[in-house]
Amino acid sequence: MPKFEPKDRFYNKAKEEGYRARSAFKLQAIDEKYRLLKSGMKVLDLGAAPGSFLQYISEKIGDKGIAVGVDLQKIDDLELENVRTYQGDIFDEELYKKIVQENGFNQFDLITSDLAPKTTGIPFVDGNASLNLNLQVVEVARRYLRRGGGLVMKILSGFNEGDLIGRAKKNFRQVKKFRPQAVRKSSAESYIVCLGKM
């Protein structure tokens, strides 16, 4: 098993460039490959703390875009004009009603998710917990993502990801699996990229 390196080049690069976490470079790699983010977009980021996805999204969508971040933990203020954050549970329907009411729109152009369960170290258990989170992310996308929109979600290996990919394929024209370089070598993470919501 590859050695865990807490302070590798992506950790250092995040510090140098002012990102709160290395995960910004995971999203950057996905964005560069699939060209997801454009100026003026409305983006929902689930599992947003500490906020590095939101930092990257903010740069790409510009002044005319809006990024909404949601996490169970409080997200410390990013001091970005085009970012709004909410503390809440992705399974709570009242949360989405509040977001829609406060922001004045009910559909997003892109949904990103870096959600991960609290891990136990047992791959099957962690994988199933990850699957359940992501099935909810697909449901949120089904309801709040515009036709033609995109979805990015993190998965952990150790479960039948075919269930998730099968569900995604019912809602999107293209479903791809991608592992950015910024994922630690010791990690079981990959990302599912869904394009062209039907």
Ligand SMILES: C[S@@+](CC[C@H](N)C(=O)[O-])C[C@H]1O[C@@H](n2cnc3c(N)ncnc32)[C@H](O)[C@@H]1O
Given for the second form:
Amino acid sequence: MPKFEPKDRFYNKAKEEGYRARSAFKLQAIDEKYRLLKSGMKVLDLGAAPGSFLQYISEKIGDKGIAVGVDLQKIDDLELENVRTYQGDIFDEELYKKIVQENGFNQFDLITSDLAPKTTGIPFVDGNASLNLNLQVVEVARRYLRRGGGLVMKILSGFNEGDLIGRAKKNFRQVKKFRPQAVRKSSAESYIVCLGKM
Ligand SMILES: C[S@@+](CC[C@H](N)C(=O)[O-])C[C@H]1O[C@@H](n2cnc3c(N)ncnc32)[C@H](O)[C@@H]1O
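Can you swap the form predicted on its own for the form predicted together with the ligand?
To see the whole picture, the full complex is given below, headed by that same chain.
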């Protein structure tokens, strides 16, 4: 088993560059490969706390874009003009009504999800919890992602990922799996990148 290194090079890089978490470099790698984020985009980030995805997204979409972050945890104010945050559960319908009402639109250009369930250490239980979150993410994308838009979601590899990929393929023209370098070697995490919502 590779040694767990809590303070590896991505941890240090995040500190140096002012990111709240090393996860920002995972999104950066995905973005550099698939060219997802562009100036002026409206982006919904699910499972956004503490906020490093939002920090990266904010830079890329610029002052004409809007990033909306959602998490069960409170996201401490990022002090970024183009970022709005909501504390809530991705399964709560009222949350989306509030987001739509307060922001004045109901279609995003891109949805990102770094959602992770509270882990138990029992692979089957954690894998299923992650799958359930992602099935909901696909449902959110079906409703709140514009035609042609993209979706990025974190998965735990090996746990019913076929079901999820199958569901994604019904809604997107291209579905790819990608494991950024910033994912720890010991982690089962990967990302599914879905392009061209139908
Ligand atoms: C790995 S963290 C996200 C890190 C974040 N992308 C960043 O860059 O700072 C995963 C998050 O998913 C959130 N989460 C898990 N289940 C959720 C749910 N049902 N609704 C909203 N957020 C949830 C957790 O509270 C946790 O903050």
